[in-house]
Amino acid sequence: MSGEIAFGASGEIESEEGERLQKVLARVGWGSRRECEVLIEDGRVKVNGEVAVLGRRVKTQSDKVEVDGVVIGVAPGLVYYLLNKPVDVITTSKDTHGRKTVVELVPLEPRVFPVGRLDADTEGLLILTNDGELGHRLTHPSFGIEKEYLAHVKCGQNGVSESALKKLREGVELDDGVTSPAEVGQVQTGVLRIVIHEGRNRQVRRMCDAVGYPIERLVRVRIGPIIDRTLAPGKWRHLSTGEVVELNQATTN
């Protein structure tokens, strides 16, 4: 009978519905089955807010699983790609004008979506996934995930003025309101390192325009804890289990 209670080999109560928790954890990269059993035995795993016991079964499509207080994706088939987006590629799943899109640069199956946006003329790191829950948390303003950019701006031989840098750091008046304070430094003449945690449309470009230094080239070099200085433009790779864990940690309130 579906849903009846049974006892596992070591005496733990378990439901006959769903997959064994240690098998699920092993499948999503938390170690061998035995290592995942140890995680459970040590009380580090919760299911739907309750500390799990060995032998617990989970419904991967609906149950909420946490390891060390961090929610993790356990549905079968979840993938996480890191792409170094080149210029003139559109951050969307489809384009009515026939332009190349970011989803064409990664495997077509399973279908994924880009997390957030980069303008066509902006380069750099972009995450694509089919994990809707993590994607939502990475883009929702309440989590304040940092995005770091290198902005090459049009300026004279003296670089960007201190007064302009101060405005960028404290907040710039745009047509949709004042920006939140940003981390801004001039790493070399005319090249700014800018860290923001908002996600307004073309925000970094508009900020620099507003202080009189238009951007000539813009590259995103970090998303939260994710950095990769070796990934070539147009190339992608899978995020490691550790990187996915770090993203989940960064979006756990």
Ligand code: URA
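Small disclaimer: the values here were computed from a predicted structure and weren't measured. Residue numbers count along the first chain shown, from 1. Each form is matched to the other, and the largest set of C-alpha atoms that superpose within 1.5 Å is called the rigid core. First, how it differs from the form predicted together with the named molecule.
- Treating the chain as two rigid bodies that shift between these two forms, Ile145 and Arg20 fall into separate rigid parts, each C-alpha being assigned to the part whose superposition fits it better.
- Treated as two rigid bodies, the chain between these two forms differs by a rotation of the smaller body against the larger of 23 degrees.
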Given for the second form:
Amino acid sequence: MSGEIAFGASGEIESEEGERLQKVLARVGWGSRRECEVLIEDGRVKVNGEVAVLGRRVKTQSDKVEVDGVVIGVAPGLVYYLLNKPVDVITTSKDTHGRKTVVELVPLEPRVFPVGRLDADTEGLLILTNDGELGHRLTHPSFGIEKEYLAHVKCGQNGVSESALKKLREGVELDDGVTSPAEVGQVQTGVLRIVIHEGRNRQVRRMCDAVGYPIERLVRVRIGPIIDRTLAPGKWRHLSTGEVVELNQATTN
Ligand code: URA
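Now that the form predicted on its own has been shown, please provide the structure of the form predicted together with the named molecule.
Expanding to the full complex; the earlier chain stays at the top.
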């Protein structure tokens, strides 16, 4: 529309033609402007479904930008938080009758939503964002993003039996079907490291229950490429642009 102005990242006025594509890509972490020019020259970037050429400008609010077939968020104001969720905090953005929620542990504006969920009694890493596209891909089963947990289970002094570990690895019969193969190891007597690709409700707890070792403490320590051993419970930090790029890459078909 003639005379229309929009505000780009950092509040600067974006011209009607939009911003240069390589500048936008560099800002969201795909490398230096020169590296982003090479991405464009190599035909790896599409705008609104068409391969972009150097000199292309984009309207960050409305144009759909893809790198290597992955839609990436370029709109100004996208935020990505990594939270270390403590126990007794609910993973929801809705009203919970006074119970504390994960969205209350991060800045209130802009509004973000949790990506996937952790039970109230589960601790550990949770991503919150307002990037609906990435959030959708991270939880979509077709991408099978790995989630890694440390599960402290109730067991005797001999720890978890080899046969139970084998069942957990190969698949456990649950009331909503058999679980997919998982990576499972006993890192310490009674402490299991479990990597799953699915995200069924209370899956890890139900898997451990099913083989006779109920969980006493469950901590998520990795989401795809994202780990953080220093973030204290209840604290959050921004994901770096590099981490956001890695998440985008991890959800490429
Ligand atoms: N599996 C569970 O059982 N609980 C969680 O919170 C996450 C995975």
